[in-house]
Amino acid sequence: MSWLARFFGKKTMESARHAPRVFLTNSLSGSKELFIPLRPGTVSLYTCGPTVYSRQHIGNLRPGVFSDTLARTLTCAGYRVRRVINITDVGHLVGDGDTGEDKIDTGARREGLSASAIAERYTKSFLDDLAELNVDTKDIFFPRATEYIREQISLARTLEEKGFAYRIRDGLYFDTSRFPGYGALGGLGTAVLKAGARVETNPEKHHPADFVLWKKTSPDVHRLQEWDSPWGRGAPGWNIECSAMARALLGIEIDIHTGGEDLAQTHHNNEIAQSEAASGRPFVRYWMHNAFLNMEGEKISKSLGNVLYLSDIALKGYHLLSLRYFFLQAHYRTPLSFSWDALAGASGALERLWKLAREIARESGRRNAHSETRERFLATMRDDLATPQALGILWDSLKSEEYAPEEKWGLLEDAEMHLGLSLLSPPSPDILTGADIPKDIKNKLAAREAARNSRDFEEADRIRNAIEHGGYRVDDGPDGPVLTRAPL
């Protein structure tokens, strides 16, 4: 089925007139609001995606998990969600402003590849990372900026014709003084907009906050990607691509736009200005932003050199869904600090959750039943994606003796649809047996069993800790101890 058919196909879920109430924090108003879609039953959701000149670090992946959790929650509430995540393969300059080399050119020269080859390599890497984190991409459209050059030129021409843009020697710029209320998103004030405070100072610009719509290639610069335009041969500015692709794929007005909080003040204010100046209509109803992922008190960033990739997590022996669980332990608007100890805690919690899920699957026969705790879980997720509280409800309910196995299985079904943690089909543990177990660990296991049988639980715990310090995890199963390798 084509993506157009998926986007505009018949709605198969319950009518939005009967959809549950969902509340979302709107970055534009700074408050939690009842979500009301533009069109009953359908949600248009645009997420700012990556610039594909290098691998995406784990901080870049938090927005993907956040927008996926949002889409899951809206889908479970009865909406058909039309999703777009853009792929920036031109126009994003080093420094995120209006000067410098295109990041795609930088990556291509670094690896001795063409611009299209470098973009394709890291687009595939990004999509593979999303799949590892259980983001279902089959119903998401991933437009490339280079595929929408005509639409970007058309939008820039409209802005110039309406008097919102002006030409200077290096291209076409948006005139922010012509757009009342510019900078409303993220509380962008006049102090931030003063010369040099946010973008590079260009003496030809009418105002320091003005931004490029089309960058003309300088005679002394060789760009790997450029096109003819009314303003000379060059390439689009970074900001205009999202507005053009959102218009083309989702419409002039869209329901929700998400992204990292670092995009709010500049990139997203620019999107609002150019989109609304061109159409005369509101661009986005609900702006939503996730907070940074930090490491040792600083934002994870390529420029700071403190990056980690999914492959680093895999090399340590952690299941990659441990990172998704780690993200969900904090609210999406809360800054989150990464450490290996914190990831180990998330990994251990997820392993225990999977163990509970296997037990409940056996006890319930995978039959579900309605319960009050399912209603509480759903209400919590629909209250601005309160994932930490939802996980708390899940844990308390699964461990409680108040609920029947069928009620717990029903809760697990709801939790999986919202959280995407493979709760219904947990991965099998890598259980070690026989010759796979080193002799000293076998001896410790035997000593621990002897201590348990003699009810010397203090000694049993001491031996268990010694086993775990040796790189193994021991759990007690119905047929005796179960040994698995622990992450490095």
Second form
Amino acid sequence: MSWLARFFGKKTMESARHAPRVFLTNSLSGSKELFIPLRPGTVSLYTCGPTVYSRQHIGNLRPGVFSDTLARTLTCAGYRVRRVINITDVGHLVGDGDTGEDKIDTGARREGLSASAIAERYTKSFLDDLAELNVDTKDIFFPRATEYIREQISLARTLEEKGFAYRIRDGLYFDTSRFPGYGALGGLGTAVLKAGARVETNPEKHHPADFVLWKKTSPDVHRLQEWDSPWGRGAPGWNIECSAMARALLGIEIDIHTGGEDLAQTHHNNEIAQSEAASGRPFVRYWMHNAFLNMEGEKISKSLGNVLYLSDIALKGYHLLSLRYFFLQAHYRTPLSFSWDALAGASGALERLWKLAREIARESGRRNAHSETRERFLATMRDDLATPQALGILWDSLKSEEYAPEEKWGLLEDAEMHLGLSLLSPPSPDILTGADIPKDIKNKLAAREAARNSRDFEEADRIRNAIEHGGYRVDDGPDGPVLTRAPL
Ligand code: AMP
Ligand code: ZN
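Just the form predicted on its own so far, so send over the form predicted together with adenosine monophosphate.
Once more the chain from above appears, this time first in line as the rest of the complex follows.
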């Protein structure tokens, strides 16, 4: 039983036998489809994970929040969700194709560490980031590519035996011309099969779309990680790890595969080709892709100097769940543009939501009741994870006089299960008292109280603004003003 079911008890979970209808946009068809799993009551869900040679920027975390929201929604609909996110610790080359140094080797040289130490460092930082964003990593399996070398060699061998691969000097390559329908994802169609559709630097390849399954280490290169294989000493290509690990851990055919939209055209088409050519069966029933997070209209990239990490958000004084709220304000298929102003907006909204949640917890005594608004919320989430609309329903209902506190608490329970925003136990604001408060702010607080007591609200507001200018925030609680540090 997943932690959601354990935490909330079976009562609030739907029974798998009467699983409600969930609709998902399948990138294969480009349209919203009714979700029908391979086996009733169970979902296998594979998500392409990070290459662990450097820290993940905040854009890389969007697929994590998206797939977590998807898993939560399916779990709440009564499914047992089996999850895998792969950790790429070998095979992803700097050129993102068949050329260049292994990214792990680049990271290792940069930091003077071994390949495994680099991979461990950045795997840990990825898992920590996910945990900060309320992604429950305990229920996810994170296989490392280096732990599945045997499975990758075996899959490559099957492809060669079946005539889907050819050998050239630097390794074993997948022959895309042998796989009918190559390029079904990402609107690629047959365009990629026209010569020149992808830039080619290896003249021995039969076609630019062909890709490496096993890369032989060339004599002039020192690779930090390499293995023996039927094709010589070397390392697996980047694409084959996902096909091999999905098959080893979730089976030949899986329900859902997710990843960022940049992966659809090449990496995911290659995964389909490898897996289906080897098994002769369909690989994935539903492909789902999240759109990108951009930085004020530009791509996030080191060369543009606009890369931000979760720690930058913490340094500015924001709660890290502000980023999760920011992601959820947009549909996962909509490109998002990050700006500090937009994050401040999300942070303010989440703080207000937490304040409302604390009040409702008090008023309801944490007792829940059923209501029509909960049904609407569930149906909205099950409609391709329509998180902006679901947040709208949440806000409207919590502020409305129409619902009893118990009904609102029930809605908050549903919202928490789906959205993971710590709504049932909001973090307590970092309340400042006594010696923590600088003298001039203390004086301003006293002056504001005096103005409020004499009903001079204009003056009270003016002083509040001055307090905020000084980096603090004042809220009026039942026992008087409460001072917290404001984000910078
Ligand atoms: P990588 O470590 O580059 O392989 O990326 C890990 C995951 O993050 C992949 O699913 C990418 O598609 C995704 N990704 C990379 N950059 C962004 C971005 N700016 N916005 C959203 N997703 C991204
Ligand atoms: Zn992958």
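Numbering follows the first chain given and starts at 1. Quick caveat: nothing in here was measured; it's all calculated off a predicted structure. Heads up, when I say rigid core I mean the largest set of C-alphas that superpose within 1.5 Å between the two forms.
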{"property": "Did residue 450 shift 2 Å or more between the two forms, C-alpha, core superposed", "result": "yes"}
{"property": "Threshold 2 Å Cα movement between the two forms for residue 421, core superposed", "result": "no"}
{"property": "Core-aligned Cα shift of residue 441 between the two forms, given in Å", "result": "3.3"}
